[in-house]
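In the form predicted alone, a lone chain appears below as structure tokens.
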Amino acid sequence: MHIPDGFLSTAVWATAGAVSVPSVAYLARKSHRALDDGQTPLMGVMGAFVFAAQMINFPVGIGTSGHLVGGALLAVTLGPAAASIVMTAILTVQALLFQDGGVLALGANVFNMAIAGVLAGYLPYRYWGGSSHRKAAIFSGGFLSVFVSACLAMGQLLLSGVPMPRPVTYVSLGLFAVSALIEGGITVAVAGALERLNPSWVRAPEEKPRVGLGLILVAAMLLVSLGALFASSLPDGLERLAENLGIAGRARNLFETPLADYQARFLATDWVRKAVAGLVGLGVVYAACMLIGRAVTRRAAVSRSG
């Protein structure tokens, strides 16, 4: 789901930059009041996890895999704005730190997943996720957020002057597809546990979010540490179809970085090499989060005394 740098046209990416830091920027200023301090450390703990989980691959069909994107959770945990910036954190610290999704190409992934992929996911949890539908609304709200990412994805690699066979592009879809539909169980199953831990951790529609969340930082940090002895090798539904069109050549690093491809490189034993740099990454996530957490809790304080 990650556009590496060299898939997209400079026009392309240049626009979606230009659309996604004003965006952010908006949606940081509209967290504010959904938030305070005391719910600071939501932000971190949450981030970490659907870090965490997003770098446990599973099939999906076809020499395909997937993985958890956690747009649809992000949200009905913090609510779409905060959600879409704790997401744009996670993906600014991939790309640069994992070179997982390029850096010109960062606006583009940050419109598809934190924005749109935020935004389509919270939606059906917004209008149903107070009545008898709500497992529903979880459910679509996960596939929605993964499904509309991806064809934003193919879309951006059309206006780029990519060709796209339409068999190619069926079969894309269809795996999309199945990748939403994965993503959709995972999120009421998430979701469910969360409440069944502490119900306040799956917050209402327009209900502020309260704490409770060691458990979570613990599952985030078991699923880094030992997720990589269980996770697939298989290339996801962008990097397959990538594949299909003949344009995989095309990816370009502009640097590297010890921990690229979520591998401390400087380590011997393969495990160990995932885990640690997995347990580094949570830790930077957690850390990133946390800081943009309180930078729009303490604003908010301002704008409240003011």
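In this text, the rigid core denotes the largest set of C-alpha atoms whose superposition between the two forms falls within 1.5 Å. Numbering follows the first chain given and starts at 1. Nothing here was measured: the structure is a model prediction, and the numbers come from that model. First, how it differs from the form predicted in complex with its partner chain.
- When two forms of a protein are overlaid on their rigid core, residues whose CA moves 2 Å or more are considered shifted, and residue 283 is one of them between the two forms.
- Once you line up the core between the two forms, the Cα of residue 24 stays within less than 2 Å of where it was.
- Once both forms are fitted on their core, a CA shift of 2 Å or more is seen for residue 292 between the two forms.
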Given for the second form:
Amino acid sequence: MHIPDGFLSTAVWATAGAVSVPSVAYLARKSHRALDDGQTPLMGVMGAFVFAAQMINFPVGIGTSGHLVGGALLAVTLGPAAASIVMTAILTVQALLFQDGGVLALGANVFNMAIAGVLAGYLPYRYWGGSSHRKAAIFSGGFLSVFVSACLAMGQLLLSGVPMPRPVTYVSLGLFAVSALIEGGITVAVAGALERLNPSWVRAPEEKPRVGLGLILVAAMLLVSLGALFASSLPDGLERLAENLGIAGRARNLFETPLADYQARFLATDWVRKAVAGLVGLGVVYAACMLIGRAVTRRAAVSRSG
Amino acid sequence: MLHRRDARMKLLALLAVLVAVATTQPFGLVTASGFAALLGAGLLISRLPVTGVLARAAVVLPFTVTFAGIAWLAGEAGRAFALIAKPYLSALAVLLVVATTPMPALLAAASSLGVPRMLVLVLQFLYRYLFVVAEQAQHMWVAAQCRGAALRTSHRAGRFRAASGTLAVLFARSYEKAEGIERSMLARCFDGRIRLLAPPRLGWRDLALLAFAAVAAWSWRWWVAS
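Having looked at the form predicted alone, could you now put up the form predicted in complex with its partner chain?
Below: every chain and molecule of the assembly, starting with the one above.
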């Protein structure tokens, strides 16, 4: 599942690297603050543990076996920031010593598995971990950690123009789902066994249980990863509908916007235009959500006090 | 020759070659053979076992050949070739550096090139204990087999539970080991830094290596493009 060098287009690996490098630097500082200095040996040995754990096979039926990937298990034992650093270290060793994944593609692999994968693996535990659905939380953490990173990797390959017929995409999506289910099962079983040995090894979730918010986040994660996969190969649903109905040709712009068709027209190169337009759009949506959120919480506070 | 060069310069040279290979478009047989000649020259002066290194780099092939096959069936023969040649040449370049540099020197070089100290420390411990913990897992697996774990007659759920128990015990042992390491390192005045016995010194040969690799790879890239 690790992407080797030479598969990703320059725009994709450079962007992934540009996201991963500062994220890893931030997470390194954060985990350094969360743990004391003596914990670094623990993180290193846990990385070695995840490596060794891949030698132990779990029977999953029809003569096949699976093994632990480990993102979610590390997140519930070490905490998300330290787990990201450990996963980054594992991916680096795999790229350097075992030629599993490329060195330039390390940014993409780290983003998929160590950042997005670990985050997706930790979120359900963070919001449901303290509730009675604890096992379901750990299971969906394991599931999401593998599924999200596999979908992201596939989306990056598609974005880079690696040819992949539609049936191949669907078959691999099915395989991702199966291996993600296996990872969920293994994570629940191992976390349960660990808690029986020493309850303090599995960290208590930092948040009070908020099942609703957790569900929304999990659904959002699934949508984003699947969306990343399909957005890279399909045209926008609304535009496609318009084309099918034949109204696209009759469409007329009521007024000219500076970011029409997701392009910032004042910039020279094509992909810079799209990237800048995308980022500006993201910023505008974020600001709008922030303002609405503030307004809603203020109104709630006013109605509570009044 | 390559073994004695400064690890920082080797890492920078590796990056220069990798970026040159990755950004060359299109990547045909002629382009690939130029980069292959450069890496082949490196392989010869490094005095590494040639067939061993070539075979080792081939571990990327199962993955790449699958995708190249799909591309070839889709009628994109040029892309199929690039999907095999680029990953193989990149893996060869990485091997050339990793096989001629001791891991502590490589990590110290990464640290001085700006990789966070925390990550470098974790990498050092991971590398140091990788084979220790793997051997422990191997011992536990052999012991389990002696008790009949490999028998297919046992129930699948039971075997699944046994495997998860094994992992939990392996986790426990790794955890204990880490605590022991931490205490013994503190007792030896560990201050969060791992020192090399011989601090690296930069000579003109190291700079020449970087200059040669970068100039050769990039001039080939531009010559092919023009």
